[in-house]
Each structure stands twice: as C-alpha cells, then as structure tokens.
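Next up: a single chain in structure tokens, the form predicted alone.
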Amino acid sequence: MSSTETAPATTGEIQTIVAARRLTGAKVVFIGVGRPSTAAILARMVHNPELVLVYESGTIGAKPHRVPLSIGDGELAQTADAVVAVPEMFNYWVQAGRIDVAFLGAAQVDRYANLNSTVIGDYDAPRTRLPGAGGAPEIAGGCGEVVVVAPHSTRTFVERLDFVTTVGHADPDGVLGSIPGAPPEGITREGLGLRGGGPSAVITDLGVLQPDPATKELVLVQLHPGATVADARDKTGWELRVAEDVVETAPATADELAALRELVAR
C-alpha cells in the first residue's frame, strides 16, 4: 500500500463511527471510557461541535483532545465547563432528565437490551467477577435514551443473563425468570417507575439492533459493510429477528476515518 492510500475501515472503526453519527442531533451525552468515549469525542470533532460531553466522574462539558485513560483522567476536568460531585451528577443531571443520550457497554445483553456487568456464572461462585453496576442502572433509568455499544458474539448476546445489572426493556414476556436482579415477570419500564426511554439501539461490530416498538425485542435493522444476516444470527444467542428492509451502513467518510485515527493515535 502506498503512503497516499488509506487503509480500509476496520469493523471496530465502523462501530465507533456509527455510534458517533448517532450523536449528530444530540445536545448532551453521558459517557464512560472505551469505545463510547471515543465515539462521543469523534462526534464533537466531525458531526456536532456543540455536543456537551458529561462523564460519570462529574465533568460537564469536557473537551478532551485524546481518548481519556479513565473517567478520572485529568484532561476531562481541565477542559470541562464545570466539575460537580458524583451525587450531584446523578441527583440533578441524570435523575432530573437533563441527559439526552447515554452510552453504555456490558458483558452480556439479552433480547430486551437488559444488561449484565456484574458476574459471569453463578453470583455466589462466579467464573468471572465483573466491575459491577457503577451508575448504569440509574443512567438507563433516567436518561432520555440509551445506546448500547457492544461486540457482537454469542458470549455477549445471550439467551439468558447471568445477572440483571441494568434494566433495558424489562421482562415483557417472562424470559428472565429467577435471574438475580431481575424485575418481576411481565413488568414494564413504566411499571418500575423508570422515566427514561430505555435502550434505543445496540450498536455492534456487525450492525445495529433496535427494539420493536410493540414487543421491545431487539431486531436487526442495519448491517455494516461486509457483514451478513447469517453472521449476525450465528453470533446471537437467541433466534434473532431481522427487519424486512435491513439497510447497509454508509461507508466511513474520509473525514470520519482521518479524525478517528488521529484521535486514537494521540
């Protein structure tokens, strides 16, 4: 490859770019670290320069010029419009409904976008002890909408969560059963008193899933270049529903790809 050619976008880069595009019309986004943070910074660079980045550590209006190492990265506080205490962040921003969009990740996702970030295996004797809930339950409960960013594999997209850390669209048909942390069978988000709209999309390295308006079950609605319906079904732990008119993700633009690669190289 000559120095004037640009390497094609990887699946991870496409996933980040699609997440960034999701923020084109947003005013405020709540994020942690990892790919969601990279996507939000990219959105400010390319699509939405007025986007306000809010991090769980209490920084409001952070303007990082590189991918932060953690929510406690000093650049977030140094570039923020304001820094507030974590209890204030949740009481007066998240629970008060001042966040348009929140990005979340998880180790496990089920067909109703309920999330597990607590344990893999039995709670009392887990195979893997994960970081835990953090603020995710409150974020998913109070923000206007939630976008989940996760790898597409049967390890992540599971028929039955090992633990319900964060309620997505609850348990409309009783699939959760006696899973630790699960809401009562048949209950809805409204029945739990959650004011936010819940997960509006799950963005993976293969495509985008969105909840069916009536049943709330995740449906494959978009595929990234090179991915197929068969790929998505093979890497989903339940019988994945597929929209009749699945669209193909628009390829990464030169500006998006250049900005993303510059960002992660800093």
Given for the second form:
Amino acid sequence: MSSTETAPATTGEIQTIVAARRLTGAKVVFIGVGRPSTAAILARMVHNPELVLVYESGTIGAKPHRVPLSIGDGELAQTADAVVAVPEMFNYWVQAGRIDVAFLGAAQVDRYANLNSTVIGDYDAPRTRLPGAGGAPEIAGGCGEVVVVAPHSTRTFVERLDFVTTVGHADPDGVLGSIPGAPPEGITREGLGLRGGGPSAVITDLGVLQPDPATKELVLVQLHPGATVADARDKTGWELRVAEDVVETAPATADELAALRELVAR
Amino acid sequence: MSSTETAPATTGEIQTIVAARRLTGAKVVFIGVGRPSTAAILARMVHNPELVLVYESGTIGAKPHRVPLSIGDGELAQTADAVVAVPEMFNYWVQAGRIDVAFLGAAQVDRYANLNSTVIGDYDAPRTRLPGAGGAPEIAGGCGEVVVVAPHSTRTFVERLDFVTTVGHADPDGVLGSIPGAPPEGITREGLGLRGGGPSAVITDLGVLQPDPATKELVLVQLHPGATVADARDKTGWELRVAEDVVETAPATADELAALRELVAR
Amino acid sequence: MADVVDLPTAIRELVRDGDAVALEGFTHLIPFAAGHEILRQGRRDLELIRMTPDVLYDQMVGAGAARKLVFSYGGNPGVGSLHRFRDAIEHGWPHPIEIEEHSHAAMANRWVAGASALPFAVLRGYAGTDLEARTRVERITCPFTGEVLAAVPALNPDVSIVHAQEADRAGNVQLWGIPGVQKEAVLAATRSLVTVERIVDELVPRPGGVVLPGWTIDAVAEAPRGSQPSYAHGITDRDNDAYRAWDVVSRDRDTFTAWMGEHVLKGQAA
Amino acid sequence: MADVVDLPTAIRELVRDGDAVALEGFTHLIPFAAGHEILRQGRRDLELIRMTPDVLYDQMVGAGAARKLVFSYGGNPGVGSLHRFRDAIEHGWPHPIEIEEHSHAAMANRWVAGASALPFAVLRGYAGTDLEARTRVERITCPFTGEVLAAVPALNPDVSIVHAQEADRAGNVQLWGIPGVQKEAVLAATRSLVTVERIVDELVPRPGGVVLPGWTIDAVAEAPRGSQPSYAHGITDRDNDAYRAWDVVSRDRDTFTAWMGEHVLKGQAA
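Could I have the structure of this protein in the form predicted together with its partner chain, to go alongside the form predicted alone above?
Okay, now the whole complex, with that chain kicking things off.
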C-alpha cells in the first residue's frame, strides 16, 4: 500500500502505534480494554506474532481478530490457549510474576507514575467517582514492567494524585508526601515490597516519558511528529523534566497505519 | 436369590455390609480405598442409589462399577459428576464441611477414636513405619461425621497411640494425656478448633463401637452374629465399656450378600 | 439436590430484605434476569456484592435496592462510567449508599477464602495505596520468612446468584467459557441460586466446563437469555450495543426511571 | 516457549545432584519414565518431593538417589507398604534419609502458595496431632476474627517434573483426567519438565483439560507410556498387576536390586 494514498496518523493513532512498538520484544503482555488492547493486537499483527495476550478475565494467549469491547468478550475465551478462573489469574499468573509487560491507563498520573483510578476530589465527597482499582494495584505490583497509556493534559498529569490507587515508583525522595505511611525521606516501590520493575514508560498523545534510572522521576524522552517540548510542558501539571536528547518518534509506517485502521474497522 | 444356596457371610463381609448400612441416609461420603470403598459402592447398589461418592483424588460423584484399587483409578474420573484438583478438594470441599460422612481406617485406634497411621514404635526409630497422614487429619477435622473401619485386635485397639495422626474425640477428660499441648484436665475436639462432629462409630469385624454422647469414650453397642462381649473385651487394649443393651447386628440379607459378592467378583 | 423452580419462586424463597447478596459473573454470565426479578419483588436494603458492578448493579443501585455496595471495579467496560453508581455515590440519589471497595485480586481471594471456610486470605497487595485506609485489609507476617503481606476477610454472603448455560433435572449445573469467580461465589454463600439458559436431560462434559453438583446449590431456575446483555458462551452473544446504549439511558434520572419501568419492572417472568 | 527435546537431554539439562526435585501426579500421570532416567543418569543426594511417593519414589529411595523425602502418604495404594521407603526409614538402607511429612491438605496448600509466589498458606489443620511437632507448621491468628489457624511454608522446588497426555510443537501441554497438583508443581518450580504421551500438531481442548502454556515450561519430552504402571487417562490403563507385583519385588533388597538393574538401569530411552 502506498502511503501517498493514506491520511496521516492522528495523535491517537500514533499513541497506539508507539504502544504497539514497545511490545516488539515482549513475550507476555497483560492488557485491559481500549487503546492498550488495540495496541497489543496491532503488535501481534505487525511486530510480534508470537506475543501472548493475557486479559484479567482469565484468558491466556487470546488471539482476538477484533478489538474487544470488554475484557471478557467471548472471542477472547474462544481463541485463548488457556482460560482460568479469576483467582488463579491473579494468584498463579499476576502475583507470581509470570507477565513481562502490563498496559495500564489512569485518570491521574504523577511524576513517579503513580496512578489514580478511584476518585477526583475528596474520597468521601467526590467530585467525580471513577471506577476504582480493578486489577491495577496488583498488576503494577507483580508484572515485570508497566507501560502507562494516558492522554497528555494537566487534568491527567497532576502534581499530586487525589487518591493513590496504584503505586508506580512511589515517592523515592519524599517529594510528594503522598504514599500513606511513608517516612518523610520517602519510600521506593522496593521498600513497599513490590516485586515487579514498575512503570518503564508513559505513552501519551504527545510523546513518551520514562523514569530517570536513578531518581525514578518521569522524563520526557520522545516526542511524536508535530509535538513540541513546550506542548508537553504546558500539558503537564508539574515542572516536567526533559531529556537532553529528546528523540522524535519515527512516523507511523504505511504498514502500521494500514494494519491499525484495518483492525479498528473490523 | 434364595439364601439357602448362599455361603454365610464372613466376618469381613459383615463388617463391609454394616458399614454400607450406615450410609443409608447419607448424602455425600468421602472414602479411601479398600473396605470403605467397597462399602460405599455397595451402599449405592443396595441402600442409597443417590449417594455421592467423593475420593480425595478430586472425583466428586464417582460411580465406579468395580472396586477401585487406588483412589485415583480412571473409572472414578470417567464416571464422576465433577473432577477437581487436589487443593480444591481439600479447601472447597473437605475444609468447607460439604461432606456428611467420611470413612477412615487406621493402624491404631484409642478409646476416644483418635487414630494413628504414621508409625508403630518411636518416631525417630520406628518399629514399623506406616504410610503417614494422607488426607485423614483434615478429613476428620472437617467432615460432618467420621466412621472408622478397623479390624478388632489389641494391636489396633490400643490404650495409647504411638503417634496421634488424626484427632477423633481428643482427650476430653485428660485420661490419655496424649494430645500435644493439652492441659492436664483434657481437651475436646471443639477445644482444638475442629469443626466436624468427629467419629460417630467404629465398625470392626466383631461389632460396632460408638462414643458415649457425654464422655465421648467408645462404647460397644452392637455385636455381629456369633461375636461375644468377651471376644470384644479380649481384643481391645483398654477396659472396654459395653452398653447395657448391646444389639445384635441384623444378619446380612441375601440381597446384601449377593450384591457384595457380585461387586467383589467384577 | 437443588430444587428446580421458576425464577420468581426462587427469588421469593432465597432473597430477603437486608441480605448480603452477590450476583457474580466476571464479564460473562452476569445474572441479569435474577437481578431484575429481585427488583420486581421490591427487595430493599441489600448489601450488593460483585467484583464488577456492571450495568446490572447500576440498575439495582439506581432503583434504590442497595444499602451498601462491595466491589472492585465500577465501570461500564469499554464504554465509560456507570452513571447510576456515580449518582448514588456523588449525589446520594436515590439515597446515599455505603461503599466498600477492594482490588480485583483482593476480592478474588476473599471469594476463595469464603469458599474454603477460612476467615481470611493472604495476598501481595495494597502496600502504599490510599485504598488500604479505606477498605478492610490488615497486615500479616509470614511466620517462616518474616515477610509482611496483606490479609483480607472472607466473603460469605447470605445469598449468591450466578447464571450458567445448563442444568440437568437434578440441579447439577455446568458452565463454560470464562469461569470468573462463580464457583467460589456459590460455595461461599449461605444460600445459592443458579439461573440457566436451559434444562437438559444430561450434562455432557465440555472443554472448560465447570460443574457445580446439585447438592451444593439451593435452587436452579430456567432463565433463557438470562444473562443478556452480557452473554452465555456458546448460546448468546454479548450485546455490545446495549452496553453502549446504557450510557445514554443511565445519564438522566428520569430517562433511567422510565426505562426501568418499561423494561424491567413491568415485565413479568424473566 | 518450552524446548521440545529427548528425555535424556531434558534430564541432563534440568536435574542436578543435590536438587530439590518434585515428580508429581496424584495417582494419575506419575512420571515414571523421567524418574527412571534420573536414576540412569546417576543423580544423587536429591530432596524428593511428592504428596504420594508411590512405587516411583520407592524405586528412587531404594536406589539410593534420595537425601531427603518430603511427602504426605507413603503407601502402595490398595496394596500395602512401600518396602524400600520403609527399609530406608526403619533400617537406613541403602543409607539413612531425612524425612519431612505433612498431611495432604498441607502439601496441596504448600503447592498453591508456591505457585502463587506467597511464602506460606493457611489452612485448618494439624491441631492436636503429633505431626505438628514433627513438621514445618506454625500457628497464625486471623486479624479479623482472632481465630488461630495453621500456616505452612510454600513449596518451591528447583525442578518439577510432571507427565501429561499431549504437547504441541511449541511445547504447550494439555492433560486431562484427575489433575492432582500438577499445574501447581510446574508453576512453583524454578525449572520444569513435562513428559508427554505424544506430540501433536494442535491441542484440541478436552473436557477437564488443563493447559500449561509452553512459555511456563522449560522443556517438554516425548515419553510414550511414560507414566506406566500408573496411567494417562484415555491413553493407557493403570497396571494394577504391576502395583501388586511390586509388593513382592520390593520386599527383598537383592530382588529389588536385580529388578532395578534389569528393568530400569539397563534400559536406554524411557
């Protein structure tokens, strides 16, 4: 297919395509619905046909042809290598650390990639009540690494979460003071007993943030075509650190874009 | 079939037949191999066709046509209503108290129907090493009632167990001093936190012992045809209590005996 | 053996005002017909337990049947918010409800403990989160390694209700496809009801089949299409349009009330 | 993905002297061929873990391969004693072995904890028994009810080996019939091997089928009839006569040694 006949990638499409690329070398990915599911199916189509998709409904090795609306659609069970009960999924598979990569979304993300999916405002008198934890806390605790997929805006990228639903890199220097029970000098995820590596990237519609290997603070390391550092700073609710050598995201290839659009149209 | 053409029941046969009769009103029975298994299959043939047989191999509602050699014979899985993994069997079914009656054997039985299936002699220098606990401790802890099936002899019916593998009625008056950690005044099975009712009967080749409702000490309440109180006393390693109104076991009916012999011959 | 009865009879006999009631089914086999019958019978003041409240509990909460909600994810999967759930929590409509929320892993393990007659379950979880102060979790130390883990209390509802594909006339049940926590929910409850797509002469073992013997269940009721708009693997399909449409219906209190009157409360059998 | 290799290669790569090794299979699918290959390769000083040692561990203990035995029931089911097991414990032949014994419920829960990456499991058990002083069990208090329960440590062997009916060429495994603790044993181990009756082009889901994805297993080796004299449901039958005959063979040290030389140690492939 010639790219000259194809409309350019939207920011949402490039976000999905960048998420899919991160799965090129992965073995097993844990996914929820929406963009992460689309990205993982796209990765199987384009980059990594052997990628094992795991959904929290208990379907291991699902091979969906279409993007499922729920994480328990019948096609997932029908095509899975194994279907297990929910307790087994969380105990034998997630908690035991058998999953390489997990995709998670969130309503709020802080500079250490901690996540809020519980409530906006006060817990007892919420401005917006969100769905709640679901599998996220233990998925982020047990999987090898976590990739967060979220829209870049000051509503999402906040100085301080209204509620810590899921620990990313905690509060290693005590800057946020948001982890309950943590000492003033801060606490790491290892210090909390979490076993997986935690968030390795946050993929937004503007670019990619990654934790600084030493401080764990998120750093802008990559910008999608057309996005600027100024955009990213404007849409981040804290003073965003920017890498010295921000790379530009490689444009969506014709194959990626065609596969994505074909997938979404199924 | 006319009983005049049939050889009289052996003591082993009458023991099996009496065990089977105890299942006339039972709903769900947990059984091991050997005589208990034969008795439960016989009960399904003669007294209680709806009786649910559960084996610790995970087969629930097995309908064996032949007496299985092991508790995991293929016929049990083939004919079961459900087959579950061993952890589920012990956690969801036994521990949760879903089984009415369990049959257990033992190498030693004391006057409170506590059982030894671990060792004869000293644990560290055994005279005879027995197979060990298997499922017995938790089966006896969780099932509604336990029926012990054992040969009547002073080797089996002992004053004091060499090893307490399985608690029956513990040591409610401190007479035995055999329950580890129990106070001198004794301890009941309820005091140990055991939930099922414990042993309701011990069926031997001579008769039936049942715990006194108040003291829990085993009392001879029934004698099989031809057996005497003196026999039972001789073959019991403690001073056996005998009920005032010992009843004689109803002889094996022609139907029972024919069914049992047909079953064993299959 | 389970009594095989009609759905209104089963609900009348098993569900009482004030009960802790679990209608389980993880994205699959959600017992909508039974939930609707509970609403038609006017049950009130219920503690509603479910990992994923979904559209069904949105309807039950919006109808005012819930005193308390115990859950781990209150969303309309792939669509967005549960608007009645939000309205109850954010604005106390139609009346305020108590909530007790957990993570999925904790809820799943609470079900396992309940089915096992254990008072609690152990997991690696909750450390560092604000959930810990808002829910029922304690720290427990491993007596062998000294490691500190989370303990969560067993779930043992008064009644659990699940939907399955098939039962035989003795009330033995088989379900297949995504098994969720249905077995655990039935085994953990004091009373239980299974609604089924169909009653068959004999259960034929299926790949992935989970069998619940009839003697572990109180009642079985036939409810064809009883998990719609969720689905019964191999028999009905998930009605994704109905999930999307619910987003519109449920946004407005009056629209919701009218819809419930027309589609749920007026109906007679499920 | 699991490597699909021949059995001698698999054992050579996965089992080392001194390892804690579990060959599991609860009355069904007992991995005899793999155990025999371990003996042929002369592995020594093993900690042998199995709920039901059965004839296989009687052979391995009698052959002197075990330093320690971890188990819950050491009998020849339906026949009687395991004479080599008894001779080792009662008389230290061919050398003394350490034993660590549990109840079935405790061993099963130890496997669950091991597969779940938890350091311990909780059960109602051991209270009032002499086992408690002879094994690894601690008391633990429920933080919600105050009830005192038993805690047992997780099992996490260096290697687990199980037998199954089928694998595909990518090493995905399916077993059916009595599932025992095989899944847990594989998932709890650092390394794992599954021997199978046959390699197939595609795994067809079966009623009661338990699937272990190839990516959770280190190696798969074809071993037709590899669980005889136990059985592989639907493929081979339990050889009850061999279990009865073992009672005679194993009673006498010399008879045993001769039998092993002829039937196990001289053999080449499994």
